[in-house]
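First comes one chain, alone, set out as structure tokens in the form predicted alone.
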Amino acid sequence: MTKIDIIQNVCEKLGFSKKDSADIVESLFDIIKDSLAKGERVKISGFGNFMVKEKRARRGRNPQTGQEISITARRVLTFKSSQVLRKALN
């Protein structure tokens, strides 16, 4: 499913125009992005949790050459689904 599909579903289910539906979806994504950029956890009941985790710097290995390389510290986005979503999928 793409963002266009989400916009189309909002348009059909809620009866908004495509432009209004696009604005709603874009606003929702902007709010989620801004919250995650601040390091906040985003919890959507019945769906799951989005959170940003800090990964520390570490040593790695190039699988083709076997040469050791250093992997820099970074932030990664993780998602953990809720039990309600897991039950619905199974």
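Residues that one form lacks are left out of the comparison. Keep in mind the model is a prediction, meaning the values are calculated, not measured. What we label the rigid core is the largest C-alpha set whose atoms superpose within 1.5 Å from one form to the other. Residue numbers count along the first chain shown, from 1. First, how it differs from the form predicted in complex with the partner chain.
- When the two forms are fitted on their rigid core, the residues between these two forms that move as a run of three or more, each C-alpha shifted by 2 Å or more, fall solely in 63 to 65.
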Second form
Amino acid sequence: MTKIDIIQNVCEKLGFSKKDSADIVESLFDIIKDSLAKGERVKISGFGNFMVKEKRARRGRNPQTGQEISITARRVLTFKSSQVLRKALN
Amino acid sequence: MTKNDLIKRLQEELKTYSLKDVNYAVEIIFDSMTDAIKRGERIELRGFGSFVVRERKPRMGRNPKSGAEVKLQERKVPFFKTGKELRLMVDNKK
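Can you return the structure of this protein in the form predicted in complex with the partner chain rather than the form predicted alone?
Whole complex next, starting from this chain.
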């Protein structure tokens, strides 16, 4: 499934034009991206939560060569799926 | 930010639609994504990331409270991999 399939769904079920449906889908993901970039948490009930986590700097290793490298402190995005979704999958 | 906040923000941005329509559209979007995940389908959203269903092997686990061993069945879990654009946006150092 790609964005096009989601747009198609909105278009069919809501009766909006392809362009309008595409605008809505694009804007929705843009808003989510912007708030995650600000470090905000995004909670979608029934789907899951997106959270930004701070990672401290650490020593890592190149798994291929075994060479030690330093990994700088960074912020990463994590997704925790909703219990409802996980239950439905099993 | 919750789904409701997203809907409000989205409506403010796309003033031409009523809150009811935007609400319905957002429901359709997440419902179609949930349905795809339930079917075991992969979702790929450019610039955002991708969702895949991963299989977890059965294993012996432990109840962290009582310490009792429990058998965990094989199960499927949704997994999200952040896309490059979003990964850089979140880490905003670059």
